[in-house]
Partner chain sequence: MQSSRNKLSALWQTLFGDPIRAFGVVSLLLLLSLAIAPAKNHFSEWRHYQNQYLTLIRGRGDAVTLRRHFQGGIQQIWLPEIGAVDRCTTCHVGLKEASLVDVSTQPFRRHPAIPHTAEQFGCVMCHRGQGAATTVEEAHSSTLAWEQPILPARYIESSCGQCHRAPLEGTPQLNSGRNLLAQSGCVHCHTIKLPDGSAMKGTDDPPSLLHIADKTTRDWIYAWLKDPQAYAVTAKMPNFKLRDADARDISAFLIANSSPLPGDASPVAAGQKAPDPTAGASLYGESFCASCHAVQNAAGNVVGGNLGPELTRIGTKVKPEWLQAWVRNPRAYDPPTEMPHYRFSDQQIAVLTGFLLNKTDADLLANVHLDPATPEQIAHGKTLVTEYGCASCHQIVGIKKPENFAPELTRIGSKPVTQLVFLPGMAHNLPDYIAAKIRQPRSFGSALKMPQYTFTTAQIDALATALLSLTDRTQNLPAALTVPSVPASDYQPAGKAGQLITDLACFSCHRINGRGGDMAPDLTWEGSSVQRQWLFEFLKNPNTLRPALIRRMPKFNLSDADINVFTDYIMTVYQTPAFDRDSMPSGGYPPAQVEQGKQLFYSKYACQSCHIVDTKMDKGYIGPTLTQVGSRLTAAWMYQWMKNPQALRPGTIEPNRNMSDDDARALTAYLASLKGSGKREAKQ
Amino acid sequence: MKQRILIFTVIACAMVLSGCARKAVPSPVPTPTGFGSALVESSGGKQTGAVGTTLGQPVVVQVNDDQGNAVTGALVEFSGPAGVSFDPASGLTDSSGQLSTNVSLGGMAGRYQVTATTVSKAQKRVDLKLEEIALGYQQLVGAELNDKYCSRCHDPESTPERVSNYDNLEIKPHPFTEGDTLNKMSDADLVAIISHGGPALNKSALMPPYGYTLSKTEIQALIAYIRLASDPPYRASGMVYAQK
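Would you share the structure of the sequence above as one chain, the form predicted on its own?
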């Protein structure tokens, strides 16, 4: 009896291990019925989201022909660095020449480069590269502080939740995506202007001091968010980027 129990146990373990090792069968790639020569972004690039989560809006791309007309039935495949997933990973464009996919970010904070690919009738590969931004814990705290204290003036775009004050300011503040300017400022400069206001760096007094409102940790979190949101990307010495 003990021998039978042992045999059954071994078989059961083998079945469990076999099930664990079995990989999910990928969905078959559909056969295209149309071919284009260009890929363009319709929407979904430059989004931000927490690491390991699905972006709030799908990425939508469009396939066009040589005359700029939308192509129906063209195959588009999505790819990205390790940890990034797509739903769906491939598909055929609809009657408007578009295909959308939901993008799930990887587990490391940084900028992720994702690629949409189609092929022309001559089987020439056509790529479209987009960037998405994954926020770690510190950057998420910074994003929340930005929404609470900064975006009303630094973001020129109004939303249903927040009316921008940007156009009412005589001296326009730099949006946090304005990397051409903010990337030239050191972390110490950003600490100074956030803590003591614009006059700390001979800037506009319309920038108020937040040194008594935000803790040092919160100011560092806000700077971490600014660094990751900047466009072009901020490249500090030794910084690792997700797409690499």
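Cool, the form predicted on its own is there; where's the form predicted together with its partner chain?
Nothing else is written out below except the one chain.
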């Protein structure tokens, strides 16, 4: 009798315990077969995408050794702030020393710093930091307006589908990534030059006024986009209320 109770208890305990057990989350961090000492970006940095979405191009990084030769089989791990996810989050470099990952941005507009990490033979961490830009609703509207009205002159890059007018202009416009120039201009300056054209700030008349074409909201959206696209990043001047 006692034995039966004991067996029953053991079975019951086993069942309860097995019910509690969670499926172990697979941790797919593979074992490296190679070690490098440097991590370089191949492509995929400074992309823009809507908040929460996967960037159009993968981020590709390459692991090199001391001589600058690509290292195969080195472990690279990606990490980023909350909300950023990677597919895959880690992996071994391929025969050309590269690893590519698809990056999904976080839910808030802004710049996201993502870090790729590899470990050298001496167990030293080697980091590579990249920046990606997430556009919120306002910046997305601005990006569309930029595509339609601005980029034809302000973006010097030409494609067969869309020939840039940049080279044809006697006085060159500033690309919106040119933070050194644009960050010095206040929002009011930008509103003035967009609404009333170059002459409003004593600049080139080749920049026409858009104040009768775009609404005030659209101009604000455009500025929101320009601020986020600028490199180095724009920081609003004035009082900073941060507590710390």
